[in-house]
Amino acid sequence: MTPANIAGMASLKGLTLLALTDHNSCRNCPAFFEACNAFGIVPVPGMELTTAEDIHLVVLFPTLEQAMAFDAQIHPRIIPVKNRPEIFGNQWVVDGDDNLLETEETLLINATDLDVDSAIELVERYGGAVYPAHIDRPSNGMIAILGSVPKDYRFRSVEFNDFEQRDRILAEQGLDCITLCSSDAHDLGRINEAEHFLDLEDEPYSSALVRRRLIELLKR
């Protein structure tokens, strides 16, 4: 799951828009941009942020600079437990050719000290879009933790791991919002085929415009 391998697999599967959302980190997003550009894929920088409640939020940014500035705010707020590579795997930071630059020692799957409200505020301060991840899953989803997607959060979009339970969950929760189906891939084989799409205005075409339109669509 290095940036170049992710971009290569996404290209084989026909994807044209791809987000990298490592747990609590954007540090591989610069390499991801290089890799996606080599394959003609529009890269979106982001992270899967874990709140103090142990809820996963997808966070996406229109620019790499905004993502890296946000990352600098998050890293000190992760519970400081050292990674054990023999259990959790290596946490490498690489360049666009997957050459090792450094190894992240803090275990990135830990929660941060940000509650959901504080996380949303911080994301929006840095110009990003934020929405609850995989609300259909029994672990780390907002419904699993809180029992609902509170209306007070005013999310414009929510993510499903798959759409099998989408209609039931939307009806039960009274949600009327954009629904995204993302692969949440932790290995190359789980990257989705190009089955789902969003209509985004891209004229005059640039990858920066596509990213900006995506964030505008998904923002609260």
Given for the second form:
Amino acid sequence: MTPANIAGMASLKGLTLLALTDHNSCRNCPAFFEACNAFGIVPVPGMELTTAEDIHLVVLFPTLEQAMAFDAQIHPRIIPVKNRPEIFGNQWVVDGDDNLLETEETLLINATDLDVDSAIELVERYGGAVYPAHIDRPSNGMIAILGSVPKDYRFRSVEFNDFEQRDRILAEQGLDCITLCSSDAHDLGRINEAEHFLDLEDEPYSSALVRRRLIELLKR
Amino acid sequence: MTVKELRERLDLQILSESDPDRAVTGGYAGDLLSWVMGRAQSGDAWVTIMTNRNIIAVASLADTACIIVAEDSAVEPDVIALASEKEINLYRSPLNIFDLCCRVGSLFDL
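Return one more block: the form predicted together with its partner chain, after the form predicted on its own shown previously.
Let us now look at the entire complex, which starts with that chain.
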């Protein structure tokens, strides 16, 4: 998966807005912006952040600059283990034409040393939106790890892997949140069709406005 | 054996101790709270590296005798305050989970 072929596949699927959320990294977001712009897709820069509790949080930013500044804060907080490409795959940073710029040496799938509270605070200091990822999944979902989505976190949004158990989980947890169903695609074939929608006011239309409205909608 | 005796014999650091005379009847180890809440037994000494504030809720729910945080995992002050408020015995040790469980087991002649 590269930024250019992700954008190309998303275009074929008819997606109009697309977020790149690599594990603990935003470093391919500059290339992702270029690739999405070429296909007329609104790019949203972000990260799937792993907290100290091994919980995955989706983090999205209104601008590339905020995302990259956040990335610089996160990178030194990743538990320092070197990637082994034969096990975990290559961690490439590329440009908008998929040319290799650098290879990320730190294993990105690892946890950071930020607990959920600290992670939320840091995301919001950089102007982003944060919500728990795939809360319906047994691995790295907040409910699996903490037993609940604690009310204290005041999340406005939650993400599901699919909506099969959404109503039951929302009722059990007493959650009144915006629910997102994201493909969480780790290969091109798993990028969802355009079947989930959010209503965003987009006049006068610009990609930056759509991103800003999206973050406003999803943030706490 | 009481929680206080267990604490003394394992040389545990006290983070909160509201009920030192509570009887310890066994042990449990685990970090996934959704897993622990359905399996830890009333009276267990629960050993974990998880320190999110939800550990206090899980200890309440499962009625464990105490929580022992392993490997000196960092515990935020609000979690300690919550333990005191909910009268949950909360201790900490530099030992890892395996070593702690071996020690707990030896106290019960396991």
